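To begin, one chain is listed below as C-alpha cells, in the form predicted alone.
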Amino acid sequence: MEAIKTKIDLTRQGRLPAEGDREAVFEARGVSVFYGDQRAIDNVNIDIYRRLITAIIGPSGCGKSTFIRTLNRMTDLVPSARLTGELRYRGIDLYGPRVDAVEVRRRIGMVFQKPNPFPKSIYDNVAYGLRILGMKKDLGERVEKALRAAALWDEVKDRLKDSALGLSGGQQQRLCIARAIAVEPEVILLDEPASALDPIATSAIEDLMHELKRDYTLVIVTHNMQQAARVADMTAFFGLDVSPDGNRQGVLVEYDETEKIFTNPSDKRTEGYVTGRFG
C-alpha cells in the first residue's frame, strides 16, 4: 500500500474538483448486462465525470471490459447482449429508441487492448473515420491536429504515406488514439491499452492520457494497479459475486478518489485486492 501510496503523492496533477462540482457525463442506474441467460455484471450505479481519468479495475472475468463498452454501445454488436437498468449520457438515455448508436460511437471513442491499425498508410488511418462520417472540410489540418493531440506528428509528418503497419506497436497504439480523436468525440475509452507495450512505450501512453484529460473525459480498463495509481483521478473496482445458481457475476464494490481506494478503501474486498492478497 505505501509503495501504491508513494506513487500517487508524486504523480497527482493538482486536486480534484469537489464533489459538488464535478460534472457528471454517465449516469448509471440499476445496470446489469446480460449475455443470454448468463448475467455478466449485476446492479452497477456509477456516476463518471467530465475531464478525469477513471480507472476500472478487478479481477478477471469480473465484467471490466463489458461496462466499458456498455458506454458507447459496443454491446450492440454482441446478438446475445442485453442492458437492464438506465444508463445516460449527458442527461441522455444512451438506450433511448431515437438514439443512434453510430453517433453515440462518434461521441464516445475507444481504444482497444492491442492496437489494431488498418492496413493503410497512416494518413489514411486517421483520416478513415473522417471521410466515412463526411467531415472532409480541411482534412489535412484535421489529421494533423489528431496526430499532435496523439504526441505523433513530430514521429510521423515526413512518412504519413507509410503503412501504419511498419510503426512500432507503441506508435500504432497512439495512432489508434489519434483516429479516435479525429472525429472529435468528447469521451475516450481505453481498454486495457498498455497491456501489449513495453514499459518505454506504456509511459509515453499514460503521459499522453494525462495530457488529453485536458480536453476529454477518458475512462480506461487496467489489471496494472501502479498504472491506476498513476493515472486515475477516480478509480472503481469491481469485484465477483456468486448468485444462489452457482454463476459468477460482476458487482461493483467500491468507487471513489484513487488516493482514497488505494491508501484508504471502505470495503475489506478492495483492500484485499490492492493489497495483492487475493484477486
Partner chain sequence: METSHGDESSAFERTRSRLDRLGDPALKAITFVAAALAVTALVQITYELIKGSRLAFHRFGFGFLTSQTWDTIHNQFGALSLIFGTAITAILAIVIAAPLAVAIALFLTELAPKPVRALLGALVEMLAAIPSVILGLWGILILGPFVQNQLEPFLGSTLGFLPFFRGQTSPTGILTATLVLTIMVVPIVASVTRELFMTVPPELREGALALGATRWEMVRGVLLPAARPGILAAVALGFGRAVGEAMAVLMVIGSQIGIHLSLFGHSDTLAARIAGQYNGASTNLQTSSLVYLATILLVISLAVNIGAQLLIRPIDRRPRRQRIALDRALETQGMSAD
Contents of the next structure:
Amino acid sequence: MEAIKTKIDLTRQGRLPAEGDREAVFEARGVSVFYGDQRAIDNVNIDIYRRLITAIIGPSGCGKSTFIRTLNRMTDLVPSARLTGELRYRGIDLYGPRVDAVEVRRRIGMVFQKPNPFPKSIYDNVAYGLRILGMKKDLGERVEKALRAAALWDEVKDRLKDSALGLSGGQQQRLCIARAIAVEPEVILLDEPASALDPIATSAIEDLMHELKRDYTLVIVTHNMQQAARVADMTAFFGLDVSPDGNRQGVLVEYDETEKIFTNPSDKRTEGYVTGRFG
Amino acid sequence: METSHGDESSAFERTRSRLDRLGDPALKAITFVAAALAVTALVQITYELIKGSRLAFHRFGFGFLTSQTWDTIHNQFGALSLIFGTAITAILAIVIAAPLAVAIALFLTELAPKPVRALLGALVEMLAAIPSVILGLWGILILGPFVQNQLEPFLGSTLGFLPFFRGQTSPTGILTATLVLTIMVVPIVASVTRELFMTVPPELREGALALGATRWEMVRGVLLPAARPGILAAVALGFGRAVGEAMAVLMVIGSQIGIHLSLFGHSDTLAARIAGQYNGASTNLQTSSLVYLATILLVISLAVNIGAQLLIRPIDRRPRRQRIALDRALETQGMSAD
Amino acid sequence: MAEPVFSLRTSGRLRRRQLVSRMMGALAFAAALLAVAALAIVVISVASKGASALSIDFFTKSQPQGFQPAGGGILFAIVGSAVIVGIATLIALPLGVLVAIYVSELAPPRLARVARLALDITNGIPTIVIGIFVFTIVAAHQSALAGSVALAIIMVPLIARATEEVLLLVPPAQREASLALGVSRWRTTFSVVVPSALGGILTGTTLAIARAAGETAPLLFLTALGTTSYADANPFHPLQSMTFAIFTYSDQADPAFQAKAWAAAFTLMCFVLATSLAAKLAMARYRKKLGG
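Coords for the form predicted in complex with its partner chain, given the form predicted alone:
Next comes the full complex, and the chain you just saw is listed first.
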C-alpha cells in the first residue's frame, strides 16, 4: 500500500520548472561544518531553488540536521561549530562578516522536529514574533492569516486565548508553522517536522507543505523516504563517509529531481538507500 | 532461621522465617514513625513556641506587636521596632539581590562559554555555603569600615537630600546589615534560578531565535515567563532567609531599638535580637518575650515558605509526571521484549 | 546568480534591538562578575587574615583559662564542634534515611506529598527559632547534646530530601528483579535499594554536615554558656564550638582576639567549602552514573 501511495504521490508534484528556469536561493560551495575538531559534513555543493520543496534524506548521523541548520545560522548557537566554504543566500554570503544572524533567521524561518510552542496562548504564540519584529499593525489579521495558511484556523478560532500546550501534537506543529509564517519569511526550513506525529497529523502537514510551496521556498529534512517522495520536488541524499583518518562525516552523495532519485539514481549508495538495501 | 516446613498445601505460607515476614510491616511502621516525627516537628515547634510565649502574651497581648519598647530594667517589651528593622533590611536586601541573582543565572545559563558555566556555577554555590558567622565577621571588620569611611560619606554627599542617607556614619547599621544579607541571599536565589532556567527546554529557546528574536527578546519573551513562578518562589525563599538570619545581622546591625529612616543608623531585627540576648535573659518575662519574638519570626517564615512552596509545586509536579510516564514506558518495553 | 536587492546586515530597528540585547548581556555579565568579586573578596580577606594567625599551637592548645587574649588555641572548639555535629549526624542520618525510605518507597502519594512539603517548610524555618524551640524544652540545662538535637532538626530535612532524590534515581528494574526472586520488600530495600543509593546518601549527609558545622544561632541558647572548662569534650556539658568561638572573639576589641577570630574563620571556611565542594562533585558524578 505504501508503495502504491508513493507512486501516486510522485505524479502529484505538478510540473517542475525546467532546469534552466530554476532560480537558486541557496548556493553552497564546498561547505564543511566542524564541531571542534570533528568534521560533521564535508564539502557540500548544492543549489536550492526558489518555491520548490527540497528534501534532504539520508541515514542517521549523516549531518542532515546540521546542514539545514547552517541555512539560517542556527549552528551559531553551538559555540564549537565552525563552517568553511561558501554559503550564499540570494547572492549574499550568509557567513559574511557583516551579516546579522538575527536578520537571517527572520527571513529564513525554521520548524523543528518536536513541536515547540511557547507556554503562552495560541494567539500569543503566533503574535510573539510579530510583536518583537515590530509588525504590530493589524496584529489580529496577521495572526488569523498565518493560522489560516497553516490550516489551523478553523480548529482554534474559538479558543485563541487557550494555552497552546493544550493542542494535540499535530496541531502544535501546525501552530509552530503558523508562528514561522506569521513573520513573513522567504524560506521555511523544516527539520523532521513530522517525526513526532501520527500518520493523520503527518498527512495534514504534508498537504500543508504543498499549499505553502506557492509562496515559500521549503527545505525539509526527513528520515522518511516515502515522505520525501510524496512532498519534494528536489531531493538531496546525504551519506556517511569515513575519511582515511577515521573521521565519520556526512557528504552529499546525490542531488536531483525527486523522481530521478527514487526511480533512477545515478549513485549506487543512493540506490541502495532508497530501495532499502543500504549498508 | 528457617521455620520447619509444613505439608505441601501450605508451602506458599510457611517457608519464610518469622523475622522475614515481620520485616515488611516493621519497616513500614518504623519509617512511618520517623516520617511522622519529621512532619510533626513543625507542629511541635509551633506548639512549644506558643506555650513558651504565653507569659509574655498574657502580659502584653497583641500590643506587643505595636510597642517599640525593649526595656530590660522595667520589664517592658515590644516587637514593633524589631519588626521594622527586619522588614527594612530583608526587603532592601531582596530588592538588590533579586535582579542581581536573576542576571547571574541568565549569564550562567545563556551567555557564559560552556567551560566557564560549571566553574562559575560552582563558585556561586560556594558563596552560598559560607557560614553566616564568617560573613558577619567579615562584615564587621572589613565591610564595616568601608561603609563608614567610603560608602556612607559618598551616599551622604550625593543623595543626602533624601532622609535615608543622612545621619552619623557608622561601621554598623542598617546599610551594612543590608549588604551582608544581600551577599547571603544572592547565591541562594541565583543557584535556584539557574536550575530553573536549565529546565526550560532548549527547543523553546530555538523556537524564539529561529523567528529572528535577539537573545534578550528570547529571554524576556520565553525564558523569563516560563520560569516566572519558580523565580518568584526562589525570591520568596531568599527573602525568608534574610528575615531569619540571626548571626550575620547581629554582628553588624548595632542592636538598637527605635524606628528611623536613616539607613546609616543602628537598628535590630527579630532574629538578631533573640540571638543577642542568649546570655542576658534575666527574668521569665524577658525569656518569654524572646520566645514571643521567635513565634512572630516563625509565623513570618511559615507564611513566606508556604507561599513559595505553593508557587513551586505546580512546576515540581511536571517532572514527576514525566518520570512516571517514563517508568511506564520502560515497563511496557520490558514486557514486549519478553 | 541572483542580484542582491536586500541586505542581511544589521540595520535600523534591528540595530537598536541588538544593542538592547548586548546591553542586557553586559549587565548580566557585570552581575556575575560582581558575585564572583564578592566571593573573592570574602574568601581572600578571610584567607589572608586567617592564614597569618595560624600556628601549630592554634590547633593543639586550648583557650587559656580566664579568656585570655594571648596564646593558646582552639583545640577544644574544634573538638566541641566535632562532638556536637557528630552526635547531630548520628541522630539525623538514620532518621533522615528512614523518612526518605517512607516517602519514596512506601508512603501513599498524598502522604508523601504532605511529608515533602513539611520537610521543605521545616528547612525554611530560621535556625534561631529551632534553637529557641529546643531551649523551651531543655530550659536552663545547657549541654552539647541539646545543641546536637537542634542541629539534627536542621539536618533531617536536608538528608531526607537528598536521600529521597537518589532513591528515586535507583532504577525500578532493580527493585523488581529482587522482588521477583521472592525477596521481601524490606530486604530488597536494605540490600538493593539503599546500597545502590549509598553514594548519594553519603554526599547528601556530607552537605548537611557542612551546613550544620557553620551554624551558630541554634547553639547560642543551648551550649554556649556555663562552659566551666576550655578543655572539655563531655557531650552532657555545654561545649565550645568553632562558630561560637568566632562570634565571641569577633566581639572583642583586642586585636589578638580578632586574629584568633580570623584564624578560626579560615579553618572553618576551609572545612565547609572543601566538604561541600567535594560532596557536590561526588553528587554530580553519582547522578551521572545512575542517570546514564
